[in-house]
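In structure tokens, one chain follows: the form predicted on its own.
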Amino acid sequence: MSTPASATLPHHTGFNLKEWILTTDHKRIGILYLIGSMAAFGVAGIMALLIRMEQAQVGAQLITDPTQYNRWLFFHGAVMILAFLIPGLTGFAANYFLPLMIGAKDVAFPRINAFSVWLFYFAIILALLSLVIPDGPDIMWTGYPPYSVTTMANTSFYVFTIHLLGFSSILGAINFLVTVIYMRAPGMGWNQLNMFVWTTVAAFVLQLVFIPVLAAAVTLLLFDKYLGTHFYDPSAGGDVLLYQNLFWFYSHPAVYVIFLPAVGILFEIIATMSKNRIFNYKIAVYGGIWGIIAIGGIVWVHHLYVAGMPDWLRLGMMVTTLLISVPVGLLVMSLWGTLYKGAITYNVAMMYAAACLYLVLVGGLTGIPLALPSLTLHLSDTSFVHAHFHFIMALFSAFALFGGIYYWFPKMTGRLADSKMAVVSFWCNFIGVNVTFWPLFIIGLEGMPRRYWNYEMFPQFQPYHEVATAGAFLIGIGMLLQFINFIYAAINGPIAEDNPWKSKSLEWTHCPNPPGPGNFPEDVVVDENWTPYNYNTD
């Protein structure tokens, strides 16, 4: 049982730019993260279309300078991961909904929270400037030396963008960990937390532990390029593989920084839409989520199987890489189990959630051969890796985020975004990702290298690239319709009920749509029998 809302707080009225710029309201900060991450997604998506158009046929299509192609790759990869997925999941969703889910009136450090969002926007501006300066970065999102040190391009933009985003993430991690530990509603125990809260806490733990490693790696890169040091220069006693190890020591756990909150959103959607408790809640939390935390930091070497290293290290990392499928499998089984015998509501949020179950299956199964050194020697740096990476992380997490936006749209705006346009855009996106990436799996197995702007030596792969390019444009149409739908629904969408999905979670049961200052009309108190998934007691 819990104490429900009994009155409605005054809402924000009108639009005041100064209030938004200076806001310390966690909900408005969440919206600012959402706007920034969606803008980043739009620009990075245009880069993806340019990449596909260039590869659509053999020979030069749009450009004659491969450096420009490298800049598209840099911007697409770096911005999609660092400015769209991570800020979208841990910036927007955590800011807006985590305090509501635990019954908190605010976050622990509101001013630090506001500072972190503006660090994020400064990073976005810096990244955008890399598109217009004459020597924009061309070093992919990985920034591998020695190329990143010897290139004439501006590596410092890459380094400072990572510094700003990393500092923003660390501040956010400290803020939300303290918020969850100390500001839960009276009576709320750890085993009564929403799955999204658990997954976000775990993601922030990873951020705190691993971001400093990436910051150190790129700082040494900056020193090598501009100050004449030789940390990564083998001719002067440095080690070029040191950077790759430091980079992936952060960047593979970063996959789980994205994956875990995405899974948390799916739990919220699936439990609510199927009106079921979470299947094996404690196993999913302590075995699944914290199992990933325990193992996630010792699997990075599978990104370096083709680099120089002892065979025993490859074998050890093969075991840990395969082992992490166990906690991931526990989470996936819990998602499927939550659906069992549920009274499922098939709205747009649920359609995205169902699509994620398919995407994680394909991404997981295609990751098994990449965990095996003997097969990776054949598949490394082919488009097979490219396609797998998109299925398991980029597409899965983006679909989960879009599903979450549809799920929480009534909470944020008081209106519904479910419409025929939303359904059409979903099918464009779902069909489009399959048309785009399945051909890349096929030609990857046949040896198509990734990141080639011109593949004249492999003309037999042109039909597959043409199909993939058509798929990319179908995704572009779907995303355009989706953003139009979001804007239209926020202005003219149907008015939503207070709790349109009949959820048991506090953000739906205890505060109005949208929540006002202080979040809750009355202090929230829960007892030991309350859970956010208490569906089978009615």
The other form holds:
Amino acid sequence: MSTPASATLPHHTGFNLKEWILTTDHKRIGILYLIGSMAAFGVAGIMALLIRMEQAQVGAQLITDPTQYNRWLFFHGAVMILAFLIPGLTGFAANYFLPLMIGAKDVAFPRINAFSVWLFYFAIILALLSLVIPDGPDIMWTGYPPYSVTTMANTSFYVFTIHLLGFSSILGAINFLVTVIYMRAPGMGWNQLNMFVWTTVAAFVLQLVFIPVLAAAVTLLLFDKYLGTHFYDPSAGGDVLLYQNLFWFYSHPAVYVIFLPAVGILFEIIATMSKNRIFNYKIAVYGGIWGIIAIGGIVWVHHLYVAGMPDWLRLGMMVTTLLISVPVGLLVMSLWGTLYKGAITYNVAMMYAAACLYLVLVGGLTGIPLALPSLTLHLSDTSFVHAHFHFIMALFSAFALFGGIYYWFPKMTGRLADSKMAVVSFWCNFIGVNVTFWPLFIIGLEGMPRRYWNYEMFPQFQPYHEVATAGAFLIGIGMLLQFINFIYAAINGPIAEDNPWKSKSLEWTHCPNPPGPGNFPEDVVVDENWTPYNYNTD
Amino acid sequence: MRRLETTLSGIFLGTLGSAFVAASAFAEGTGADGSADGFPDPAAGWDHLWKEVLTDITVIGVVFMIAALYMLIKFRAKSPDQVGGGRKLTAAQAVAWALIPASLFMADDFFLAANGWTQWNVQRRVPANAMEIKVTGQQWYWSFEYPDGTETDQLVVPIGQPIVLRMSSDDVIHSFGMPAYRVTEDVMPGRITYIWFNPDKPMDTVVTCREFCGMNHSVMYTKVRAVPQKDYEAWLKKQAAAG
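Return the structure block for the form predicted in complex with its partner chain; the form predicted on its own was the one displayed.
Next comes the full complex, and the chain you just saw is listed first.
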């Protein structure tokens, strides 16, 4: 057992559970992350449907006890962010494709990589247990004290879940940063990297820098609750806002941990499907991606605009928050420019990418009013905020991830997932998200508060909630069809050519579908003229 | 090249100009003070700023969406072997394609920041003649204490006078949200926060809790009534007698 399983096998033969569990192959680890994150998405998605059913009409619809509803909200938020979006984009997509894109045989530390995915599974098990324990957490994913300390609910499962996921992410971050720095194919310079590689590098830098702060925040919460300390208790010299500052110090950058790899996937799909070079590559990388890193860590107070922060700090963070539009704008210019004079072919992956261009506009631009403390003074914690962050974080990133799964499906399985069913499920999802979230913008402006199961004080909002609930079920149908399609295509889909989209990127040009252990039949060497987007040599 | 230089210097001047406009708006905002009888209405200011921002983001969104749709339709491949015709940018073009959009975005940012700042000063500067009411949040109800010491479970205020709420919580964090007056502020233990608003016409509305505070978060609301001065006085007398 001293050598990695992948090193002793000439190629993967058939299905062997032990091989999968003990694997150190980055591609299998990537698939394990994919399965785990999709399972998390499924469960948290069912919670979303329950929440929408409860909100469909004024008064209790499903629940007998409001705590039940609060647990669904907690679980939906915590699991979607921590167990679906982050592991789906970094754990799955980066694990599988980053080493392939840089021409590496595996990651720098394959066994640490295996340890990361194990920690992720332990974390998912802990999160699922918190659903069945008698005093399930009802503290929202933010877990603000004093409520999270005074509630009767058990919050330790959540804290330990964050510890495990944080540990897993930090190990992953170190692993992938070392891989990109030291294991690029000979000849591959920094300006020849795939956009997806750059965006995940940035995401891993953020994880490495900011996760420890979140771990500290929730650890002090655990101490306050179970060991009787008073870090967040003002009656004994503590401060309730300390937690919120620490929490958002990580959790705002976490938005970019999700957003950036999603943008990276979008670049890969759009460049390949338009057979075009990345428009203004260096500016997109050094201005866009690294610009977000530079400003992204100093905007967190916009989550505390109405939390009684000093006025000078609210105004300072208003300016930094607005300035995020500059790097994001550069990325948008580059994405739009990559379409210009392209030769676009459409498939389901490209349909998801096109939808993302719309989602990023709606989600990004509705962030501008929320960047102003003066407008947030009314909009704070309304369903306007709820719709905004769903568009930019949840929908945009999930659409990019699903587009990526269609795009790389032939690479992972050797088969095509493009089918009529995939197109139908795309339209269900796309129409569904609009039907669900636009009504929430509208009633948010009128003052519909977040996290309400009952809105008897605002009966006039009921029609909007009914429409939103119908939209959620449309998404539910779309997602169900999508998963059926994935499973069916993985087993029975038409066999794909080696490079079905005629991409120039290494994961398509230099290794078979799916790649065996060691990834590349021959060592990859590139010259200074090579780029992953070298479609025309003008 | 000459045209590029002209364009760039124009953009720089434009940005500089908008920064100047922003700075003077900041200065003006800082100088404005709530006086005894003439004070700006924060809710009307909110609506005005919202319309401005909504117009701004709608224009940007529509322009980019039209550009995307145009390209997604226009640049479809004519044959399977066709490749894209995007050119490699020269260094000057690359820089221009960064600086021009970045300057435009920044100019818009500073413009919105300046207007946001001005409105913020209105929202945070309490007029001198404001009547102060103490608000306490508890799981799961609001209570109000009037200047004469009367305590009630709903907020009744006289019209024609600015009201400032000094707020704190006895247990967990709540948030005092009154959509009709466009104000929200968290209410928490160990701190006193404030908001002010200007009830200018008789109106019955509600305050809801905007920060998750436990089991009955969704039913932590009460009535807010703005009534003529004499009705207010009669109401307060009755409350004091009952209390």
